[in-house]
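In the form predicted on its own, a lone chain appears below as structure tokens.
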Amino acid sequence: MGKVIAIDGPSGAGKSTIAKLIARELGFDYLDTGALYRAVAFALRKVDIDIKDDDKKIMDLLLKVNISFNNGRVFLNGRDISSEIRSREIDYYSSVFSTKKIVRDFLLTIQRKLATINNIVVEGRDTTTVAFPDAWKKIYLDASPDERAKRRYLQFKDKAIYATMDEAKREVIERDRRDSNRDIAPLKKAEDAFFIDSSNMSVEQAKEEILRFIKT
């Protein structure tokens, strides 16, 4: 297995965006795994599988389904659908089916598979105590629910997606609440990972910052 350097951390925190720039100051490749459970999600709803069907009938699905992941696109048989994941909707069940333990578990091989064949900057909401709880370099990114809310509200704006800013907050805070309550990697801190909140933080200071730790 190649280095791996894991980012853990809330919605809207940043995690996408600084792992692409540490990627690339690097020479590692990237891996977005909330692109992998977004494709599961897609996958699952394009069939009208809810989160209220049986193990079996998701895994009958997932066995017909090949999900991959290169230079920050994501592709389902072969087909890029990197624009398609990003809609609130697949938000919603993206979190929602990764509470599943057949998901996680479906997932977390793809996941070890691409990081054994090159140095790797992971990001997700479990990369640091499950995924890869051995990593090179692990990190915590944080930011306050206005913060992480506000970086939401815009995303939605570029990507042409009606939001209010009290929604984007809403949504934030019931993925937190989600997140943090599962009963299967829900999301925390792993005690060794460097912690750093980027809430008055531009995404070069958060980079530079992190860069600092890493080459330590």
Given for the second form:
Amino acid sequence: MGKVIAIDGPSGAGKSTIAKLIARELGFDYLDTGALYRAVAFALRKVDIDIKDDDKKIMDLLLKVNISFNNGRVFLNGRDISSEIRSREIDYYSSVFSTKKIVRDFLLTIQRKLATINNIVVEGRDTTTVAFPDAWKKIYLDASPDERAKRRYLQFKDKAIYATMDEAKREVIERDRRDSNRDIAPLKKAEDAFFIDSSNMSVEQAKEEILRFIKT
Ligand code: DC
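For the form predicted in complex with ligand DC instead of the form predicted on its own, what are the coordinates?
Whole complex next, starting from this chain.
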């Protein structure tokens, strides 16, 4: 197994942007674990499976799911779903389905398999606590709810997804509440993780601060 740099934090904290930059700078691979949860939610919703459906129905579908990454794009059974998994609907369903043990176990195996060969930067909600508790470096990246809502709103705008600032804020807070309070692998800071609040930092500043920590 190569070196693992694990970054957790709530939505809109800047994890993906910063993790990608750090991976590029250090020559590490990059794994967006949220994209795995989004791809599964997308696959489940495509066949109208809902949270109330039983595990057997979910497992039958998971057995047919093949998620792959190429050049920053996400593929489900060979089809590029990179844009579709960034919708508000998938924001919601990825968080909802991620409370299910059967989904988490399935994706845990995939994440660990992807991290077996090369050095890698992984980011998500439980990468420092559950997926890679022995990671070489652990970081918890946070930002204030207002700042995260603003970033999410701007991301929506950038992708021509309609949402008001109030809706973006409500959805960010609701998702964090669910992701932090679920029974299995909730979002929380690992005791030995380096804490960084990016509310008043540029992407460049947050990246530099994390690189300084990594090099210590
Ligand atoms: O990082 P993201 O916003 O793309 O993640 C989407 C959802 O997936 C998030 O709301 C909760 C879930 N998730 C998780 O439970 N564990 C992870 N390691 C990554 C994401």
